[in-house]
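Consider the single chain below, provided in structure tokens and representing the form predicted alone.
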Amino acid sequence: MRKYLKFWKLGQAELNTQSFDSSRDGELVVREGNYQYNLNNLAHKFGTPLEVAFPFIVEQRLGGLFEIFNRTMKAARYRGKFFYHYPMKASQNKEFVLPILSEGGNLEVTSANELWLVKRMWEQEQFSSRIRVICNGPKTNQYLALIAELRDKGLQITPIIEDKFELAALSTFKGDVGIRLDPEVKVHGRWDKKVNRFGLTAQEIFSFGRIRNLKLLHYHTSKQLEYQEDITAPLKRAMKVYVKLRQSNPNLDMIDLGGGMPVPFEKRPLFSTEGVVKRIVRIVQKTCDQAGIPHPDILVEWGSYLVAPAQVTIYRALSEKPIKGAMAKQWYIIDGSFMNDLKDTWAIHQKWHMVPVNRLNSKKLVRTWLAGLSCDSDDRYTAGGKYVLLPPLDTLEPGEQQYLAVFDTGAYQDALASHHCLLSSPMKIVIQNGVITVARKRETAEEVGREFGW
């Protein structure tokens, strides 16, 4: 392996970069089987800022997840099934949703508008009758009516009861329902909340007695969980509730762990998927065997885990400014906006893995901070007060541009994107099976202005 590939942490499965490599000229490439895509050439051709989505990476990750769960269940003689439900809020983009469905995934929605997209696909017969849909989030009358409509049309749809008002609203629903538990277990993740606004306590759920058509117990603890125990501790608590709840609800036969499986955004190894899956199966199996009840089907909603690594965002360094008295030596001004395009940079102080798109083999690197185009002091990236290493701009050849790629931008960033300072969104292209498709053109000033009534 070329030394600089290891330095930039490319080609490493444990860091989700196994599809990324370098050309002989030190340019970032992506490999899909025998296909190869040069991101430097794409940046030149389509311009920047540019989002590049790779549905084949989503397919590979989902296939791997199915293989791990099914292999583990078979080895343990687990008698339930595994189901994956993709949370559409992670990315509602068609280039991710359709490949997930094609590979055997199901869906989880959190709003009436997301469910409307499911209705549209259902009416256009874009998926089979075997598809399963879980409905989370607060239920408006519009949301409830759409759930009932799709249930009457034959869709396997399961609304999740969030509170006593939804319990009453769904008391006459003709299909299966689920209920959301607040496990009341402290975890290490993105939600630093003392009080969870979602779900019901175990005592509240038990007070309801028998719940009509109860099929599923669901919980969700946090985003980007840091340790295996952050997944297993809530599961142990939920399984105790499951066993007791099943006494009065014998149709209950599914446990949904929700999301939270982490992504190595900072390219440091995390706990292995295989290891945590073994612990999940063991906990559920042991709890049910001790209680003398059948093994339930196991569901997960690991959204970022699936789609975050399937997109990179490319920017061009426009200019530089010196910095005094800081770890970084130079500001690089990019031709996009962190506040607009990568909202989690500003909202939750997300740290990203960044590499040069060209000159990966540069022997000289500069400590940089990056600044976006909006007129806002928060539109910047400092790697948490550290720095990003990039090739120096003063060594560029005449006419050469310096591009940089931000990894793992496939989850949440599009849906959260804004138009601060009326900046345009990046262009988006989709790469699959050797074909490059433009999914979103670069917005003109007129198109952005129209969104604000001009």
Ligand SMILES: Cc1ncc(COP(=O)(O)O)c(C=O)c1O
Given for the second form:
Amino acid sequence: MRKYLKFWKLGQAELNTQSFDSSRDGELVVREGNYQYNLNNLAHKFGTPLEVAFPFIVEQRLGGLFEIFNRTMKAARYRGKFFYHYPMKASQNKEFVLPILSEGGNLEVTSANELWLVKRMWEQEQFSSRIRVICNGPKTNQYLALIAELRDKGLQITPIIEDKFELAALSTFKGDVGIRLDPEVKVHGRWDKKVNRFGLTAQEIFSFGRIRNLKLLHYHTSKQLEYQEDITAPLKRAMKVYVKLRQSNPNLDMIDLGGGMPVPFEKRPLFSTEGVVKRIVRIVQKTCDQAGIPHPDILVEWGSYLVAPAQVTIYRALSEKPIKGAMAKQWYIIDGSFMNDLKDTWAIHQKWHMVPVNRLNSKKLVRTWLAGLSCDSDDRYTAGGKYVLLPPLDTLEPGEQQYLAVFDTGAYQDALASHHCLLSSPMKIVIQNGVITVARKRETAEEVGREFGW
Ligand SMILES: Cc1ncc(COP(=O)(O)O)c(C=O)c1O
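Having seen the form predicted alone, can you show the form predicted in complex with this ligand?
Next comes the full complex, this chain leading.
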């Protein structure tokens, strides 16, 4: 293996970089079977900033997840089924949602507008009538009306009750309902707030007595749960509640673990999917066997896990500037914005893996911080006060550009994106089966201005 591949952490399945490699000339390439895409050529051709989405990576990840759950359940003689529900909030982009459906995924939505997209697909008969949709999030009247409408049209739709007002609003709903538990278990994750506003405590749920048409118990603790125990501890708690709840709700037969399966953003190996799935199945099975009740169907809503690794964002370094008295020696000024295009950099101090798109084999690398195009001093990336190693620009050949790729940008960043300083969002291309399509053109000044009434 070329030494620099290891350095840039390319070609490693446990880091989700198995599809990435280097060309002989040190350019970043992506492999889909025997197809190979050169990201340096694509950056030249389409310009930057550029988002490159790989639906085939989403398909591979979902196929792998089905395989792991089904194999584990079969080996354990588990009698419930596994359902994957894609949380659309992770990326509502069509180029991800449609392949997930075609691979057998179901959906989870959080707003009336997301559900409206489902309605459109349903009316256009874009998916099979067996599809299941879970509705989380606060239920406005518009959202409730759409849920009722789609249920009446024959969609298998399960609204999740999140508080006592929703319990009342859904008391006449004709289909199955779920209820969201606050497991009250402390986890290490991005949502680990002192006070949780989501879901109902076990006490509150039990106080409702029998809940009409209750089919599913749901909880979601946080995103990016980097320790296995942060997945298993809330599950153990939820299963205790499940067993008790079933006494008064005999139709209850689904447990939904929500999202939170982590992504190795920093390219440190995390726990294996195999290992945690084995533990999930064992916990649910053991609790039910001890209580003498049937095994429920197991649902997960792992969003980032599925789609984050299926997109990279490419920028060009416009210039470099020296830095004095810091961990880094130079700034790269890039032709996009962290605050606008990769909002989590600013919002939750997300760390990203960054790799040069050309000159991967550069012998000289400099400690670099990156600055975005907006006027904001927060529009920067410092790898949490450390630095990123990147080739210096003064060693570029005349006419050569330096591009860099930010990995794992496929979850949440598109919907969170904004237009600070009226900057245009990156152009987006989609690569699948050797075909490259433009999913979103680069916005013109006129188009961005129009959003502000001009
Ligand atoms: C209810 C629910 N399910 C699933 C998810 C997806 O989480 P993740 O992308 O971390 O898997 C979220 C994220 O906010 C959520 O709120």
